[in-house]
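Have a look below at one chain only, the form predicted alone, in structure tokens format.
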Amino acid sequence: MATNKTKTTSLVNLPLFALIIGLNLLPLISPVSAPLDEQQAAEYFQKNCAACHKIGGGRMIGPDLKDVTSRQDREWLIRFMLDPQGVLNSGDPYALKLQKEANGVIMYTIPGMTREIATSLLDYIESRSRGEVSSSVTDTVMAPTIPPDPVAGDKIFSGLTPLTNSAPACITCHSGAGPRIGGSLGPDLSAVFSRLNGREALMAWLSSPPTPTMRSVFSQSSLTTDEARQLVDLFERWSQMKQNYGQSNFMIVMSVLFFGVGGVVISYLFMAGIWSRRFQSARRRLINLVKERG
């Protein structure tokens, strides 16, 4: 009777089982992607494209994207896309033009891009390249009746001022100009201003910061508007420094070290030469005093 029972068990349990391998199974012989349609497609730009290029209205970080697939080959298009660093490291001469035009810096492949995503993009690209400008993510923050606020900015870099959506101050990973020993797991900001080509590309990689690991710590704490502006108004103020104090955290490091060091010892033999007059002038009492006794 138990075993009938046991049985029957098994019986009740075996299409729970079969749809539990079947869930795990399903990502398996799913598509990877599919294509994206014209609002995707454009949401998808917002979000992962729109920081660094527009369609139409000039360069920012990167270039201007529209009429792109009548300058260049829709396959190599979507093999940058797909892989820009291996592009890059191949030597192909297009690529290695786009990163001297963009001061340096490399595109980073986006995450989940697949070939269907970038054929996706490609295709709205070229439509929006036959409409109108497209707007930037920075319209209603370049506004020139806004003050700029760099004391503001510096609040915010050092962490002074907590940030609204509890996101890192940027001190913890970069370091910035003047005596800021920040964090060196980001690049020194001293020159982001002009690296990243001026106010409104770097108010747009703010906004949505396309690298891998800005993007994990600020996809669910992004920067509010006045905070991202107030950056850029710091960042513009230390562009126009005449002097740059960024250096390497090393040689701000042997710099602390050699003036403390010096510090110490010439305290040190100040001292010395004060004391020592000291115990001289002590010393000679008391040898007189002992030649008066006798």
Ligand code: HEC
Contents of the next structure:
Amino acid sequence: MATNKTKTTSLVNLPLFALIIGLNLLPLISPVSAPLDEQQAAEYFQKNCAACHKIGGGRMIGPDLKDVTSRQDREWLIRFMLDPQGVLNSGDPYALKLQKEANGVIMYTIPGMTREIATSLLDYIESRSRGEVSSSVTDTVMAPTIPPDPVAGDKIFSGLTPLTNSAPACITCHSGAGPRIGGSLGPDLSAVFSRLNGREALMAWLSSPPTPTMRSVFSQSSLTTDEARQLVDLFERWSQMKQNYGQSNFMIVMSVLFFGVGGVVISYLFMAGIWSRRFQSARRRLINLVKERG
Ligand code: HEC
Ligand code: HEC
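Show the form predicted together with this ligand, please, because up to now only the form predicted alone has appeared in this conversation.
Now the full complex is given, and it begins with the chain already shown.
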């Protein structure tokens, strides 16, 4: 009798358990596959795409996405957004053409991208294409009244002015034009102004860097608008002083030679003078010691 009773209760509880677990998992699963509403799509775009794309107003690092759905079919675009690198690797001629137009820059796979999000983004891009021109972060920032300040930019780059949100100075990982020799973890930035497409594009790039290392360094401690602008001023100055590169490299070589040769001379004098005297006096003491014993 007793065993029979426990059997019935466990049979009743099993589907109940499954139901409870299922209900608990539901909210975990549903947001991932749910499409975004317009507001969410706008936020998502601003956060993950605006560093490289505008919707109307010209190309930045990536192409202007205005009317993209009339240039290419949706299925292709969704496939591309889910795995840009994969589509490029497959040798797709349209993707290769896009990459060429972007100076070889490759679109990164956006973490957490799903078919539903991609679809919502295309809807959003479509409605923005019909409506007003993109008011990306950069538009307000590009106020032409502020004079360029490459000197302030140079201080930020080299760490003389610490970054407001306490990220490490650029020079710990990057070299720049002229005598700005820094770390080699990141690429040399002396030609970055033209490589990343000029003021506006670079400004947007720096406001929320999209590449893996830069994103992890600057997502928590982002550059302020002023810092980003002054750095862009510096990078623009570097692009203008291209002709001087040769000369400043020459100066570097000369100074290394000068200080190098000077250093050898100084250390030679040091050895010949002070050091040898110490050496001799130690030897003399040893000789005396041996004499005393002998
Ligand atoms: C690191 C910069 C970067 C980011 C961030 C980025 N893209 Fe791109 N995107 C590119 C580049 C560059 C291309 C051109 C193809 C290539 O070189 O990979 C491109 C191409 C595209 C295309 C095809 C454009 C066309 O003309 O057919 C679409 C659509 C697109 N991106 C959407 C997005 C969306 C949506 C996001 C945000 C979720 C995003 N991209 C984030 C750089 C970026
Ligand atoms: C901890 C090291 C580190 C620091 C600090 C750092 N960077 Fe970077 N940066 C990188 C790396 C690595 C890359 C290569 C792309 C990646 O992996 O993010 C990069 C890429 C870049 C690029 C893209 C260059 C290109 O040609 O594609 C720019 C622009 C840039 N960094 C600017 C800056 C600026 C401006 C600062 C200072 C405010 C800075 N970085 C500080 C490591 C760093």
